[in-house]
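Just one chain is shown here, as structure tokens, and it is the form predicted alone.
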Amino acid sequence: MIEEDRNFTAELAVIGTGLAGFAASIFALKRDIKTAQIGNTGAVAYTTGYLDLLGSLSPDYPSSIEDPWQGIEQLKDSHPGHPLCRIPKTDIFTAFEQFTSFLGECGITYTPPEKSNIRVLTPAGTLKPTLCVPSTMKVGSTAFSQKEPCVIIDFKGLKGFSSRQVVANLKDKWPKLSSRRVEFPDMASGEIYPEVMARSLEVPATREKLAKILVEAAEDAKIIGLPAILGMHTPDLVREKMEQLTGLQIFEIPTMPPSVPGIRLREMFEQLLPQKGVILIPQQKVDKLVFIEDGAQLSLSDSFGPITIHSKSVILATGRFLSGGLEASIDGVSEPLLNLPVTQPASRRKWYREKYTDYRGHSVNSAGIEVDSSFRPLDSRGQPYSKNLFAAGVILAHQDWIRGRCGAGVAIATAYKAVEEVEKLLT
């Protein structure tokens, strides 16, 4: 095979896959500023499909709250530095707009932000609080919020999804709730995946035979819950399809990730980006990235050869340890690319708490890298490290996004602010 050298120029290069990466990319499409995104293996398809903004106060507070934009304030008090702090309330709001109503134009509508946090199940039969859903599970927040009779149903080979645990976990809030076990079409044997079930749903054979087994199941009840299986690319569609079959109200609930919400976002930002004109090298990791007089110049190679992008500005939106943005080791937690210095804990000793459950958390998942006002990301001297270099999402330090269940909201509004602070030094 021939090796070719590849060379491409943009106005943005964002670094990273993950929820904040793509968001950029959609922030930046909507300014019209030519955008080209690389990055490795990112954790979307990892994602429930859930977009939170804040759902809790933690680590000071671990109960969970129903309004996050109080809660923003609230927050601010407690932990200032966090991300979500240092962007104006409206900002956010418009972040979220934007971000849902272009998930809704490519075919995976979402509700659009409100002034309070939706409860949603969990794969375990929990509740939290989360902004916006997918429109296939909303039906599921509004049965439980009206008590109405309802039937959760699994799968006999389907791993990590339990109905009996979901009845179990919620029967005391949720009295008329049951759970039944059935047979998947054509895979009466042995082990069978979620995301196996979804693509076959997209077929209209088989969403028929489903809903024969389906309306036998509900008995008397008219709404039914599902694990997160109704089509990967046009879920809307095929829980229409399904409705239409069955007479019945249908929704889903996430799974154990990877969960087909997450894949089924990643594959639409896969697909999609590039026909809207970015530039989308994924599957591959940046080796080198140099800043010069007029941007900057990336650089990777793929199995076809060497490939550099010349590009005015930068996003680093690469996550944290699951995704290569930030790496651990017995010396600590250091930025990889650019060896950017990483707030964090003055020892290793003082990463974790005794208790694993602690509900404070651990001081280990609120490091990451600094940044200043226009989230430019700072130097070992506080100075920004470069005029055309900004960052967004969790590898930001002084958040605790597991805990504080504000993953989604962190990526979206930092993204939103970083694509604003590109569109300010581009003009």
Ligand SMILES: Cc1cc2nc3c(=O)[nH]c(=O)nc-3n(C[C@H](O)[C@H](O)[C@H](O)COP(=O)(O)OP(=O)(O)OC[C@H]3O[C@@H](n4cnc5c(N)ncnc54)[C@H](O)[C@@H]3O)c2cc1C
The other form holds:
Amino acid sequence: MIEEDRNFTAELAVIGTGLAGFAASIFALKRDIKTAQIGNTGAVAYTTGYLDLLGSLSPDYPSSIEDPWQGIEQLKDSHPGHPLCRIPKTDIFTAFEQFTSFLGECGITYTPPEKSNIRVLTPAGTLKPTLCVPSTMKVGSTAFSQKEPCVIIDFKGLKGFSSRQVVANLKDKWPKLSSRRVEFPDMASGEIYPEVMARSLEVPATREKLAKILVEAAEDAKIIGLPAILGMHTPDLVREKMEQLTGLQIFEIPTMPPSVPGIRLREMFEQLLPQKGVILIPQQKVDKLVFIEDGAQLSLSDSFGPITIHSKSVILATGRFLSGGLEASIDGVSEPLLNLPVTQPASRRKWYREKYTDYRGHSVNSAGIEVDSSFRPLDSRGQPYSKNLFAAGVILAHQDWIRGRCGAGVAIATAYKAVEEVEKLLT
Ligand SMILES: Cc1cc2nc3c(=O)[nH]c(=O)nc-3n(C[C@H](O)[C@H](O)[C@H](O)COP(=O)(O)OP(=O)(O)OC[C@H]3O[C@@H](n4cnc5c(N)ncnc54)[C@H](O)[C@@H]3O)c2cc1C
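For comparison with the form predicted alone, produce the structure of the form predicted together with this ligand.
Entire complex below, previous chain first.
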């Protein structure tokens, strides 16, 4: 086959297809910025679907916090370099509003940001604070707070989600909670997977069969909790249909990664962003990024040959270790695309504490790149690497999103800020 060069031009190139990269493309669309986005598979398919802003002030306050906005004020004292402390709270709120309303317009409704966190169920049946949840999961939170009779269902052959475990962890706080194991329609033998179950529930006949099973399992309860399997592309509709068929209120609980709510988001972005005008090159990595006088040139290739993108600005949203935005080696942590300096512990011996579950977290999880007040990455002299380069997401230093429960918060808020700065550059 003859390989053909493909060239694209854009005002903004977003590198990365995680939450930060997708959020950046959404904010750029809202500002009519012509955008190209490139990225490989990353952490988005692993997320629970919950959008956390700030859930803990670890290490100072390891327990959950109710008010993330007040939490950001406290963070300014304890971690002034944290990316969330560098963005006005009104902008963070707007960023969450714009992001969740875009998701709703595209068919995956989320609750809007509020003044406080809500407590939601984890796959293990523990509780965690978060800011915005898919509406398919909202009822679980309300049912818990009102302690209504509820049955958690799991399925024969489904690994990684146990209704008995959920109930065992919650029973003392939610006495009218019980568990049942049932067979998923037409999947009675062998191992079954949430992704396959979700896709099969897009089919009306499967919904009808499952509805009969659920009605029987519910007995006297009026509320049912399921692992997150209510459809891949139209979860709101699938839930509504299942509620009509059963006459029960139904909610989802996230499963272990890779989870359906994360895959839903990725597939929805990949399908809809190109329809809205974004030049999206999924499942690929940028091999080379060079800055030229009026912007940048990005090079990559796919199975049809080389691709070149000329862009006036770039947002680097390549994540941390899991997604390849940072690399760890015997010599330390590095940033592989531009070799940007990475703030990190002084030696490898200081990367981890002895106990994995230490509530203070591990220093290596706060490693990342430095940015100026406009979210431009800094070079080894402490100067912006290029006036055309910005960064967003968990590649940024001074935040441990795992302990701080602030993954989506860092991704969405910094993407908003970076796009705002891109717009200033372009005008
Ligand atoms: C198991 C798990 C559970 C989570 N649960 C939650 C949760 O409940 N709530 C919450 O708020 N957050 C959660 N998160 C965190 C959330 O997913 C991350 O905070 C968020 O994904 C970070 O977004 P990001 O875009 O900065 O990075 P990532 O999602 O890591 O994305 C980085 C992207 O950059 C791409 N990339 C890297 N190098 C290149 C290159 N050279 N060229 C092109 N692309 C490149 C990667 O392929 C990837 O697409 C969870 C994460 C994990 C792993």
